[in-house]
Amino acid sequence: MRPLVLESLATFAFRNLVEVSVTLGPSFNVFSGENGQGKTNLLEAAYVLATSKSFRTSKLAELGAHGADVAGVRGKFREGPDYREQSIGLRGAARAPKVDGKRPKSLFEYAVRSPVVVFHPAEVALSMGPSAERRKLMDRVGAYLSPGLLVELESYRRAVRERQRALEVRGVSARDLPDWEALVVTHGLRVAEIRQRAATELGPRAEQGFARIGTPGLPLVVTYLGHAPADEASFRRALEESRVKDRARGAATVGPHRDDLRLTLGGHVAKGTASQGQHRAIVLALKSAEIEVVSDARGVRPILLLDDVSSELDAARTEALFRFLGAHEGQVLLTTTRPEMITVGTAESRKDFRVESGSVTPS
């Protein structure tokens, strides 16, 4: 399978990356520095590029730098023969993505053109923290499996605002509920079934990338909760029953909006009980198996961004994970407080480069 190529990456005024430009290699590329240099930085200016948001805030006027009123990123990718140059204009909480510098139809168009797949220390939270985690990950993958996902889901939180709205502000009998209800339950029937599907392709890959890296003998499992009825009767009359609760509640309490991925380790939920070794492992399985279901959605192996991971886990697990980087088959974009550590690539695959102050040279 062709893997997409991140040939160049440039920022203008992104956090600390005041004017940087390098020029990147197909396979591995190791960026080193101490902690606060712009490595970080560095990885979520590529995933900005890639798919308009951050990795690790959704606040778009954190990404410019102190003082500046606009700021950008550009790169040229290479997707097999084809080549595009892609760039997102940032002002405030404003982006202008454009793609050979025309405007795509819509967001959710650029989001999944060119994937890209991220793993970072605070990724630990798809195993131990709140179900929005994983409704996320199910969603980046839904996305590629059923391109119309995102505007469904976006769709269907305005429908569960409003029906809300009408409950706190006209009362369980307001006369526009039936119609908000209505719509609630055609688009988070669909929602649903895309993250039924995303969870499907996802878990067997998992199970199997944990049966790899994680402890002998304690199989992980992967289970779809969905916290929609099935069928629209049914849906439609658990939404009208629960409109006293919702409005004592202040939150829909039926719906997509409260899916899960459950997972277990030996048969007991991995969130209360797994170690932190474990947790990892389990990340990285995720991981794994997020990069495999979207090369076969997409038809071309993800960008690979890996944010100073191997800090994160133990011995066995970092030679895991080496062991899965050897056989991504697609470009990496890494991030180490010590390159010595990273045992992955050749003189002829590997290039590396240093970050200091907001500034990347090669080494």
Second form
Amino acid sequence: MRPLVLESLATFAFRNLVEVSVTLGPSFNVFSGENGQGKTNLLEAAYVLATSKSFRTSKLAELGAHGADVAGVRGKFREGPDYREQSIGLRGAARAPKVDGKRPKSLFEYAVRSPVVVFHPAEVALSMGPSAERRKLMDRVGAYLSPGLLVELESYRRAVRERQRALEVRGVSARDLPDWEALVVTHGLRVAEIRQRAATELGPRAEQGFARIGTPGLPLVVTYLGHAPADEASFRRALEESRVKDRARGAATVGPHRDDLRLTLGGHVAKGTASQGQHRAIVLALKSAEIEVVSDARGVRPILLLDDVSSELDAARTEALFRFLGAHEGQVLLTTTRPEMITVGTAESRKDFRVESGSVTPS
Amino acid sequence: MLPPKVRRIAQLLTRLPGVGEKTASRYVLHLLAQDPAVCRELGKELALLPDAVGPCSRCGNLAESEEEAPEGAPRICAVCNDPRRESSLLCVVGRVHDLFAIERTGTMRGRYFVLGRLLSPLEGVGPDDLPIPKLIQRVQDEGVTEIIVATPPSVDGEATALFLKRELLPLGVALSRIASGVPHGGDLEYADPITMGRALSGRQRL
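Previous: the form predicted on its own; requested now: the form predicted in complex with its partner chain:
Below: every chain and molecule of the assembly, starting with the one above.
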């Protein structure tokens, strides 16, 4: 399978970075530097370029440098023999993506064009944290499995919010409730179906991945925990029956916005029972499953972005991570405070960079 | 620095869609460089516009007032006045813009009804804010037998269509919804997946 390669990356007024312009290698790119120098900002720039979103914040206005009106990221992606130049212009909370100088048909289309998978310390929440992180994982993967997911998701959320407002303003017998509920059901069932597929693709791969790196004898089991009733009629009925409760709570209690990906370790729910190390192993297993599913669905190896990898893994798991990295046939961009610990790649396949006060130089 | 008068007009022009500060001052400077008659005529016509054109009292389309009509007299648009239109066929749209889009096709034989807004509790629009009684009245008065619901394929447009369906069904008229699918003359491979999916599920027997 051919890899996706980000060959060059340039930023303008992006966070603390000073007009970075780097040429990257096709396999390992190691960015080292002290904390607070801009290493994560650089990975974030690559992520924004590929997806038009950030993995750190939902507020795009935060991405511009302090006092800057406009900011931007530009880069050249290679996919086999094909090249394309992508760019994201940022002004406040607005973004203008371009592919080869032309505006894409939609942000949804742009978001699945150049697959990247990011791996950063806060992502341990995927295993330990609230269900929102796991829904995001299913949706990231689902967007590749079924290109309509992001549009369905947006329509579903809109319908849920409209219904909720109608409930709150005009009460449980508001005349338009059946119409909003019909749309919640239509879009909700499609979202649930795609998430189910995403979970079915992710599950076995994550379970096998965990068996290689996790605690022996404690199998990981991944299952989709849907919150949408299975068919149209029962979903409609459930919504109608929950009107009083939803109005009092100020939020809808039924529907795929409450979905989860259930993770059990030896039969016990991982959240609350697994050790720190086990949580990290679960996250690593889920991430490698994400890479595999995205690779298969998109037909191209995604770029791996790893932030601050060596910081909290113990020796055994660092080794597992490096084994996993060594087996990755695509491009990797990783940051670290301790480059001497990073033992991946050979002199030919590895490119080192130094990040200092927002500037990036080859070292 | 622009003279205050120029700035004032430029500021008013920025209220137009797609016109920013720069474009607005370009417009004013351009007008100043023209024959003064252009300015005068534009000003005169603009001043008369609000009284001369307004919503058709029957369908909500844009209609011109009849000359010498007393102020506040009901206006009837060209479509409602056209005797060749079938009064049994009615097309319900969200906004006047949508009416024009359908008219441009030249295939609509019936008349229209403009809702003026779509259901959206988030934007403060509930069922009572839609002109449903007026629509029902019209269906009954004019012997409408078929209604085409042409609200946009957005969440709000779909909800409005579903609501209209429930309100209009008891009247016993034939109801239909505009189809959504692939554009004419296009390659199927360029259709976005949602549109393609809709085109498939809304397929017609050959």
